[in-house]
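Below sits a lone chain in structure tokens, taken as the form predicted alone.
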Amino acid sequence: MRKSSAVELAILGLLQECPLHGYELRKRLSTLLGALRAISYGALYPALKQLSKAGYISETGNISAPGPALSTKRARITYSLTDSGKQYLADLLADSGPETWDDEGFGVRLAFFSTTESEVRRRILEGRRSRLAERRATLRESVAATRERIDRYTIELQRHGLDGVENELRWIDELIAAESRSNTQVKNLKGIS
């Protein structure tokens, strides 16, 4: 298999709700990955390109009206999950290794944890707190050891980084308790001990 981007997770998965085109895929691509991580058109259609190239997608265009004399518009070109497409997402959603607990990958698996085996779930999770709590004993060592060299603007930006990896690593630990709890509920109603 080959190794996946986080854009192209996300264009698979929002591909597997319906076809889309272009402009309406990079539309949801920025709500499902938030502002801060808008996708240029330069990152969406090489992209779009290479999971074409890999069948994991078909392309269909459909021209439309012609416009005002001597123009038409331009071709609309929709993309579709193919069948195999659907299995290499089935396959990218099975994944919990490293790569799903970083900062990229993170985000996107989560929006797609709806559709991801609750183990699966579960393993990313806690994978994703691992990091946080390496990244959270770096920083603490990173302020001791600076704390005396650097001005107070720089000490505030460390807080600030430390502040938030902890509050990540506090809504992480409700996540892992909450699926724990859903677990327990599947569990109890099956008769499974």
Contents of the next structure:
2 protein chains.
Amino acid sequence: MRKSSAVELAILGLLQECPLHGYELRKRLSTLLGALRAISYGALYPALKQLSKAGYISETGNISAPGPALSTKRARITYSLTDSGKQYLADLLADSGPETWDDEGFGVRLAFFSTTESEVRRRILEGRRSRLAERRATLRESVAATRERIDRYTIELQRHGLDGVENELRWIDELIAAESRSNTQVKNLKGIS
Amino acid sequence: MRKSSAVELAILGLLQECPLHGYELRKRLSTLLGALRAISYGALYPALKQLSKAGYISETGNISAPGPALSTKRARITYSLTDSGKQYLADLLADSGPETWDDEGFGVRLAFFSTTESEVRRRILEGRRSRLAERRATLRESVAATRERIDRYTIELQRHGLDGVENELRWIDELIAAESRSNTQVKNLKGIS
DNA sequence: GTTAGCATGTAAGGAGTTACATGATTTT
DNA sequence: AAAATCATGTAACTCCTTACATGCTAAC
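Target state, the form predicted in complex with a further copy of the same chain; input state, the form predicted alone:
In what comes next, the whole complex appears, and the chain from above leads the way.
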């Protein structure tokens, strides 16, 4: 079983909420992941086929309402998660390895954090945090190294990159703090009961 | 002549300053473009071969110092811009079409803004600005549309994405303002003379 | 002497985009 | 009736990553 791409994970995650057809799926992927990714049909449909072949999702023509048997609409293919797919998705979301720390892997997983165990959430957030801290260190070094250069624009570009990383670090810290708070609350509740 | 990728542009831009060999080139690309891109050798060397074949750069074994004829070091291949390459680079940098507004295309071009005409700089900055403004509009919409959702994490992800875009917009505005200032100065100087 | 870094490359393959092809439905 | 948008797909192609292959040089 090859490691699943972020796109597949996103598809499975969306289908977890409700069955959808491809076109709708694509729109939701775009808004869900925002600037992160705008997938094309040439990538989406093959991915759906492949997930279907693997048994993680099932296709059904939309025999939706019990009204007029064959609706006038062109047969839309609605995809839903199978039991096997639910299990697979759960496994993917239970993961907190290196692939969950890069920009895309992290973004997709965060989007489905509600379905992720609190402990795994914490590990993913910490992993992402140290990945970002590393990147910040590298960028600081290179900003320092380029200090003598007179080129305004090179400096601007690097400074902006560093700003972005620092910004994201603050954000992650907030998320981690919020996570701790809700953990404490849970512990308190447990203590009381 | 196929349209050149951002990587090729970056290579040409770096070679404009001084001749370099592949290994060094890769390090500089990484620091120059920061988080934007970390190119692998599997991409770099073929790109160099291709640029060489096109006549934009020339390869020379490092027969550097006039000391001991064959240095002990393994023959490093030093690449330098040819006249044709200089022309090509100038053409690429004089461009301000849509390909100069996306994340990567913009980043690379900004890095070499010092060698870009002030008018082209302005057009690229404006183009980038409106591209970002569009993205902001889309994100705002989707944040608004997702408002009723209770999912904290989906909201956080989208809000963070929006923050990032707004941040970059402010940065671009600063750059544009700085650009206008230096233009005004130039005009004043011209007025005086 | 062995590890780490310098230095150049190739082959296989993954992941996706673009452009095309088709047709239904809704809106103007 | 034209235009937009819904809806599904395929084929060719691009670009890049990973893994491998090779060997030198400096430092410890």
